[in-house]
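Below you'll find only one chain, the form predicted on its own, shown as structure tokens.
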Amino acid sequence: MPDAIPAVHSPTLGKDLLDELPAYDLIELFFFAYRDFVSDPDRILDEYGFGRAHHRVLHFVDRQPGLTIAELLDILRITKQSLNRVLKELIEKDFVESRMGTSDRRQRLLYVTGQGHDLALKLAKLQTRRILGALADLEPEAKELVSSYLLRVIDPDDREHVERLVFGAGKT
């Protein structure tokens, strides 16, 4: 990861717009926005003991089934201790199965389960639904223009691998 933020331009202003005050208030917004898109599901979670790391969890895994140990460590980029933690109380409440490699009998692919999956889902329609309805009154093309936001708040060197995970080889 780059250690320098890269300089923010203004070809209109003509100046470096980091050298203003910091953006408090879009800051402020990405905290608030964050907090509300994860508060539905937090309290859904709670009920089964869990937390936001085993959301992240059932939503990679039922997206990706099969997804290894390492790719999931890649895309979370939490440590493999807390991730093993949190597979450990995934897979013992039946919300994750574990399965050996077929050609690597050392690599563990990751699979939900049927109650995973439905959780996972119920999670995701959740928020779904929030994001539909902060769409709901903007321009058609608003959803585009979010994407491509959030596209490029991502660090550059990781964008192209996380815009084949969103949306799939050979699309963007």
Second form
2 protein chains.
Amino acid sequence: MPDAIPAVHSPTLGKDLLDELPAYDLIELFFFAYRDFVSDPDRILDEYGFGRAHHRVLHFVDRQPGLTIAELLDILRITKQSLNRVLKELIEKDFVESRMGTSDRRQRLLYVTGQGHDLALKLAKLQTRRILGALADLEPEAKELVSSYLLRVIDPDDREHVERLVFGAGKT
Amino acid sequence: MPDAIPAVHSPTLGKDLLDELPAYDLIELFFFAYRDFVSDPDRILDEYGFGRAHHRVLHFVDRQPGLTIAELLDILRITKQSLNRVLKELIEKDFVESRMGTSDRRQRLLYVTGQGHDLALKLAKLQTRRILGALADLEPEAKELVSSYLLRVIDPDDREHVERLVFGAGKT
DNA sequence: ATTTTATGTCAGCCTTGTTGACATATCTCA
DNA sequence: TGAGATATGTCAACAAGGCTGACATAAAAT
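Other form of same protein, the form predicted together with a further copy of the same chain, not the form predicted on its own:
All chains and molecules follow, beginning with the one already shown.
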């Protein structure tokens, strides 16, 4: 079937062809790369009786101490019932703690505990080894390019939010 | 806590710091980008009563007509019971068909049907729009760089397999 | 002829998502 | 102050898509 498609380098057709020819290479690479990216933490999480859902919560709470439930729901885009299930376990096992808000006492502000931070860091380092290691043989500007590429894959409406979250956290 | 870490640009420490400082930016961008990357197909799959698991099967069968069950299991890395559940549905709804192997009659060779191919293509184009669109304002060599980056994120043991699968499919 | 391989299938369990309904405490605003 | 909005918690039920273990069959391989 690809045989029927004429040589690609005609400048007049460039834009249309992008719409027509699926980028199977990137689609599949993305799939496999992401799978391996999340697989590293899985083994360790198992030892603690946690899953990926716990990892996500722990990660974002570690990154943004004092995060509220509402903010976390907004980041994860799951229902409060789903969140509550894993959050409750993280709190019971003393990896996260929830304090009453000071200005608004309805809010719960989330913080990681000592061992919560240790685990979050351990998992982040594992993933870091893989995703920075992958840059090793590439040009020095590769990291900048990859991260600006990934940012552009994100929905335009969320980009600003993600940018604040990713590049603005920890400093606040 | 980041305050305790000394200024980063000392050349002697470069390598060690890579091991120590988690790449939160890439970790999070990867997370958000992948989420949006898979979200596009979800809406359409819903209309057919399919989920992501069906999408993956349909995709790889579309890409590699004549795929066997064993090969598919190897690509997806799930159990045959999990695969069978979604595969059965795809076959019942006439998106995929399974023919007896010719050389080895124990094997089942999988093929997409007409509507199976149409759906697979529709989904691939949706994802293509996003992941090629994200290249729009970047340098021309960005695509090559991103795809070689993603390849390097994949487990070294699988890289060759994935390369064959990604760059060698459809031609066979 | 026996064993191995490729696949199918039954039954049950887990994680993580969903919806809907309802409870409580606190804040906001008229 | 009092009514309503907001932030969170919780109960119950369900669905998708993973998993394990056990067992069945047909065909290939030895």
